[in-house]
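Presented as structure tokens, the chain that follows is alone, the form predicted alone.
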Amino acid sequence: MTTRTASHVASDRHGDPRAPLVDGIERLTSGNREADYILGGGFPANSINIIMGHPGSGKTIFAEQLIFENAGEDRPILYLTTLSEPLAKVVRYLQGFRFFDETKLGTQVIFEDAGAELAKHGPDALIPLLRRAITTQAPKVIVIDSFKAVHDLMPSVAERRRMVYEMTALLTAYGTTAFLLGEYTEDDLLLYPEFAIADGIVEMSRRRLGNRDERYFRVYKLRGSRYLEGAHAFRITHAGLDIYPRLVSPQIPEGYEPSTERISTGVKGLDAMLDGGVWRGSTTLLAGPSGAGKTTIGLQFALEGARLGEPSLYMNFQENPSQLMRTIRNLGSDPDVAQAQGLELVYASPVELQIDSIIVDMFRRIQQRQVRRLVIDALGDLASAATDPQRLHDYLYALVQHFAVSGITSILNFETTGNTIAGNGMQNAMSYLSDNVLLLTVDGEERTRRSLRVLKTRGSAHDTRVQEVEISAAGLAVLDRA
């Protein structure tokens, strides 16, 4: 490897097509798309940054997917490790991800070991450590790992104060990005002098939800810039972290609309008493118990749409693909004629489903499929999966807006223990996002009698009566008695 010096910084610190410019700032990749969205863009160049966060939380993994990202054949980047895991293990479990390239190591990538001369000669052997390798290589990057190992060993508050001024004097003066890695928690913010100087805040954090590992991904500060505040969830894959950016709300355009445009839902009878419909962009709530016929509306509702040539999205929590497959055959319809028309069936079981990231993967079969109707059936299901109720309610209601801004018509399924929505908190705040309730309900002791009833549908007139309606092999139907 050709040495490099200090004096080559000034001169390659603009060259890195890496580091593009997002709000006039230079910005560094960290290697994944969804943390760059979430960051606005990456990390400011020339920043020192703390990624912080218990054991296990993914530290390591997510600075080692940035610095092979970032390698490239101008400046090499400088990973030293401390006194926390030894270099030979973190480079023996770094080799099981495919973001990995042996290709790199030694050259533009350069692992070192600072654990033997900080037990030797202690925390001051930092400062020299650091020192002599940005006279030596130049890196681009360096990151610490973990720097609280260093921090913890220092005798006093103000000789650790003494360290990390030093320390970032000698950064900022070199244009390195750092990033310093360390089991912090949150009530180390304010108690440790490396806080004040960062420039960059990044948690990772690891909870426990029953049987699994559920994983955040938090921004606390990122010094002159934008970024999407609040917890995102991630998963560590073969791939490295596989982030799920938290749905918002989206902004409504200047002058929006509601589309006047009413669409049929294929259900015989239902359209007359919607006074023609539901208007395009609208959400439906459709509740009731077991087996009163809201997978039936559904289906019957994407099955419309794409022989309308409406792109229609069913996702589906409650019966596996070839349940469903037999339901559409029942309702008369052909599986492979309604997907090759656009239909798109997507089923994911509750049992290790995670709201985070089925909303990220249902967007992006929205986007990427231009998709005109959706069905969700399940809501309970989605209610399962949120950690806590607040971050339910928040997603619904981005949900719904997005829904609303995009021209997207949604059918939204949900359970109830009886005849009747009331005393059910989540249903009850879903009633008022929602542009039409209806209601399913189940009764009869010598025969089953199904009913529906809308109970309320928004800036439009509606049959106010409850009416009977059967499921056939057409599928179900409103019979209208009067």
Second form
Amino acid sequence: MTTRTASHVASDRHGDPRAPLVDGIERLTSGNREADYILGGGFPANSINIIMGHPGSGKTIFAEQLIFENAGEDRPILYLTTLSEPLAKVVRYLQGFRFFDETKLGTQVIFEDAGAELAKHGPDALIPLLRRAITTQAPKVIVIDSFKAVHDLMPSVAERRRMVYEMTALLTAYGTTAFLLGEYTEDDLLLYPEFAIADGIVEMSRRRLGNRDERYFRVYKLRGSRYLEGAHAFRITHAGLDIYPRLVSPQIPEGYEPSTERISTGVKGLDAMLDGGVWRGSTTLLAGPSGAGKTTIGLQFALEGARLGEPSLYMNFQENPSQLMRTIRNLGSDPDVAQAQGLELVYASPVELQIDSIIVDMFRRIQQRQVRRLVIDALGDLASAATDPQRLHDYLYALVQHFAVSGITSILNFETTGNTIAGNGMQNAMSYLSDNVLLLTVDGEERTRRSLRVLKTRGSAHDTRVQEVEISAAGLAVLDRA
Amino acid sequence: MQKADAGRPRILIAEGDRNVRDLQAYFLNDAGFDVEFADDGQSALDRVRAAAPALLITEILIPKIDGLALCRLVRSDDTVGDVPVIVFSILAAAARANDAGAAAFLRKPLVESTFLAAINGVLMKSNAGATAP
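For comparison with the form predicted alone, produce the structure of the form predicted together with its partner chain.
And the full complex, kicking off with our chain again.
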């Protein structure tokens, strides 16, 4: 059986001390790394699970990915279609996914259409059909798609309860992990007997958002196991489900102490304003109107990191990499050299932004390259990608905590509508969360005058004066301190 | 005592779950065994004493005499003490089954290959012991 213990999953997931673990429980992988993480390592082996969701929510694809990833030469996997979708239709669309493996069909993965038998003999035909499958095929996994269609054939509550009880008793006696798929709604949770007997319940949902849809994966129940609560966004791709586990705040490790190391911002004169640079692991909110120099400072900070051999990541939602490379050249640096030294420029289109995917992608990059410096340009784009202000706030809080614990020094750019930081809810929240707050302003009629002011530094002295800055071919510099 | 004769060895099973019984009967018959069931520990003990089976398989959670007590009673019996016992239970009780004298412990649910492998292993060992000088 393709099973593993939860600890295997935790070890390859950011080293997150909050990874849900239950020791000693044998697991069946969902076939999806991120879903396994959410499930605390996968579904408990020999359990009965419900995968619920509206038509088109992704249930069948999730189940298909699961069966092909678990298929092996030990015992087969049985996929029973009932009265929801004809077998031919299921298999036709299945072939478009990368996890589909035709060589496994008929031996390691067995598809059977129970629809005709159920239509002829009624829902009671399911139990002998399952018993026959167990005794003749010995399946390690059984998927019934859709079980709700079988359920709906039964006219009375008493019959439904009896049938569900008998099926549960049979599936519990035998060493198999069962998945009951169904077009259930949240209201059905309290009404349908199968939810009472289920060991695990996973919901796939879809929410319309303007011209696009957002999909969410949620675990309602997982007996004997912790799991990552909440709604986790996902997309359907040719590889199956691409799930983005909700970011949670890291547990502060025992013995964790904020760094006392100062690092240079790479901006002439700014380090002096900050009493020698920013603390390593600190988060700096860099606010200011358009054209004030936020991107320039962010790039200088990232370039300085690369120059010092620190892997640096520049997450940008406004300028594509070619535009950014031109900006880097204008600052007198060679983008190819900078990238060779450890600078990574990442562009995500603001049109297709989904905050969960951005955050997960960012963390993957941070983990893969052991990033030490990070710039997000700009927070406002992240805000527009978030459908729920509370979710955005939770994300930002968790981000700042992760950075602090991991020693990642970050600059978060935020575009203001004028020369003031007050009046915006997110800015206020970020000012509170950030260790340092810098405000850039733009004034002047005959000549553009840019200024920089340090509004806050946590645990450090700073220059309280407004300082004029200038952007030249060498980058942005603080005039009085340069 | 030669329990597994040239014919179909008889296995006595103390088990209350109908579905488990059905599956055990199917797989064991298919593998060449005769199967007899007992509803509780007392009747299982009576059956063992009346006609010693090749093997006794018992759940722990059975009425009147629990499976571990049944195992101890069989193993300490002067006449049928060499009947091997497999404890097959929903409980995680490998150590307790071993202490009770069980030849093997298996945790439910039933998986045909594991189940048959354990039975054949125990019977082979038992027969080897019975024929040893």
